[in-house]
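Below you'll find only one chain, the form predicted alone, shown as structure tokens.
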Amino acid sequence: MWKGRFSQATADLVQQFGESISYDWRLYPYDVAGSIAHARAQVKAGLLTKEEFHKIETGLREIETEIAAGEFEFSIELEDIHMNIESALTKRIGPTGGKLHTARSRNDQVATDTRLYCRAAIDELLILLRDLRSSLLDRASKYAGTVIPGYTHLQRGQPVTVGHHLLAYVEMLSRDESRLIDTRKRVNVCPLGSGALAGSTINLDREQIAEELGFDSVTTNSMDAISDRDYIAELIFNLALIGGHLSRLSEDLILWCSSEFGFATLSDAHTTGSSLMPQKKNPDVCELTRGKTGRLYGNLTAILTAIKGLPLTYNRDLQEDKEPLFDSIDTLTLALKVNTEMIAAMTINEEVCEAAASDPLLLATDLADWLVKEGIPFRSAHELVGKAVAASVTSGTPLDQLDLTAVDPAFTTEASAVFDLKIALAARTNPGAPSVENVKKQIARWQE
């Protein structure tokens, strides 16, 4: 595409080194939209007719369902997926083939193509997130009543329910679709006509090929938009928190599903077992979604070190922006698939969360909270709980057990009246406190 320039062929080490078809290919729907789009306002500016607008079209399209079915051969002589279709376009229509790229760069043409790519990838994501959502809420629905032990440290603290911890998941999903819904703005934008950094002196309607390809306006400087990668950071940046919120989720469950916890059984078709030992059932869904997610974090490292320091305005660099992006989309798209198939199958094991949630312990904090209702400072109510429990542990004696009114005089008989799991989950009716009611009324929220 340059041999006017050069006098000596690429050498075959820098082809090997600088080809992108390799994983670039993947964008030749959004080429071929783009190309289109960008044809039809060549006709309107007169550097096309129609009938050779038709030809282009018809070839444009003929390609695309070939890379489709897996029967265009790709060369890695021609780089990228660009140069590939405009080859096998010119090769396939002849001279007019060799007008497409009137006005402009493939520095426009990959911005465009990427930012096609990224929306699609986008809109996918949030349907893939609302899947997992409704599987956390189906779940949380079913035992939004079942006590289980809120920790802090991965030591008990106090009550909550199954359905509650499970919500948590669900309003982090919620703000990771808020954030998708947010970028998919900053992408939406068209860059082509921006041409490799300064437009062209043929001008084509731009706002007639943003309205085409589907974009909401477009690029306001020739420069920013060619050499623009931050709609890429920030996507990579909410699909690694989204996938940290994974992370997390996975990290309960594997403490749930281990004997030590009990709480939780997994599938039998989202477990794997032992190569040795026969009785073993891993959640490796969890382990590997929790593993998966330090590759994002990677891919945000690499997209972020590759922009870093580059002048205006395209820069070869920013070929690196590709492989973490579709590896970001891939690793995240099956991620959240198999979550949302392995959450659904998930069933808790009620007699065991009850038995966990039975230790008094969990309410020492509510005996606190009774000492302050019958006029105790709380740092004074907080010491004597805190010596009721080291008595009880030293006698080993049950904190609901314990005779109270031998530790502080502040304590009475009715301190006892504390000790109902029933009625100190009840009380906790505050916005957002874990009552029963309350996760009830947010479930029946997040469904609506």
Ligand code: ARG
Given for the second form:
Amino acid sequence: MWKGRFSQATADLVQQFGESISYDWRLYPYDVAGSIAHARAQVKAGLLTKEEFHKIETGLREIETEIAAGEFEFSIELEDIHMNIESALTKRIGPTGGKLHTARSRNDQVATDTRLYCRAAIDELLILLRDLRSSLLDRASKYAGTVIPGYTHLQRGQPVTVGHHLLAYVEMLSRDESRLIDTRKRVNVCPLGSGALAGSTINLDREQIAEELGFDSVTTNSMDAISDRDYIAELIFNLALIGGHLSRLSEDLILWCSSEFGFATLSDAHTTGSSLMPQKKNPDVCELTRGKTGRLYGNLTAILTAIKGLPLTYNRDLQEDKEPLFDSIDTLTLALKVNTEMIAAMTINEEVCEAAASDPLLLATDLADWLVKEGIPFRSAHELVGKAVAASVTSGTPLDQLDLTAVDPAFTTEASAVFDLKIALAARTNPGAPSVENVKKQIARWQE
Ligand code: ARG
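To test you: the structure above is the form predicted alone. What is the structure of the form predicted in complex with this ligand?
Below is the whole assembly, all chains and molecules, this chain first.
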């Protein structure tokens, strides 16, 4: 299709090195849709008759069906999806097929296809994110009042609930949702009509094409439109950050499922065994989710590196945008689906949680707060409770059983009223804090 000026055949190695059909074939539904919209605009411009358009449309739809059925034979001599489809069309309908590429380049074509692909991918990801949040919400609501220690530095800190802990991930995934929705706005702009880099002397109705393809608007600078891959980098970043969130969740669940923590149990269907140690029940899904996040970050590095330093406009480097994109979408799609299922089937071991949460040290801060309410400055209160903790550690007497009045006269016997988990949790009523009432309100809000 571009061999007019060449007198030698392309070397085999160059073909192998340059082909993208082995992976960009999946753009075919978008390539077909883009071509049909482009052909329709040619009718309006008087470049194609209605009959010619009909032939092109029917031919393209047949090719699409063949590809979907796995019956289409792709050829690496034709490099990419665009030339494979166009060549098949001309074989099928004759010279009329050769009119399709009027006022179009593969440069605006590939940008159009990829934007349509990204838009469809975002729409599916939004559903998958919602499903995962539903699973988390379902568990959060079942265990809204199950108290566990909250950690900093992986050391026990203060009491929270399983519900509150899981809702933290709902928050993260909701930010991810809003980022995807925002990225979608920049994805959904139509570059078709930008040509190779400088538009065309043949003016097709770009607004009409954009509307047919469901784009919100058309790009306004042909050079930018051809070389812009920001929307891909943005999308891959979003996917990487979602992966990061899933990876943190995985790490929490791996800890929760260990004998040392024992807070949670994953279903047999979502865990795996060991070929050597008969007792093992491993959280492989969590580990793979954590591990695959590395690929998502790698893909982000790949796309950012591919686009840096490219002179305007199209350079073949840009073909390197697709594999990281497809890999990130595939990886995350499966990760979201399997995590959604796994979490829905997860059970929390409430007695183990209760035992861990009954550690009186979790309420050391509440004890300091009690002193503050008695009029002691917080810094002094912190130090006095620190002394009480030290006394508890050296004597081996749990903090809630220690004679606090012996530590410092600022404590009265009433201070030990602090060591009631229910009261302690119920007192945390400020917005964002983990009182069971608050958690239930948040669950209701998210459910809505
Ligand atoms: N397969 C190419 C890509 O993905 C399509 C555009 C080719 N353009 C060109 N001038 N060689 O980037």
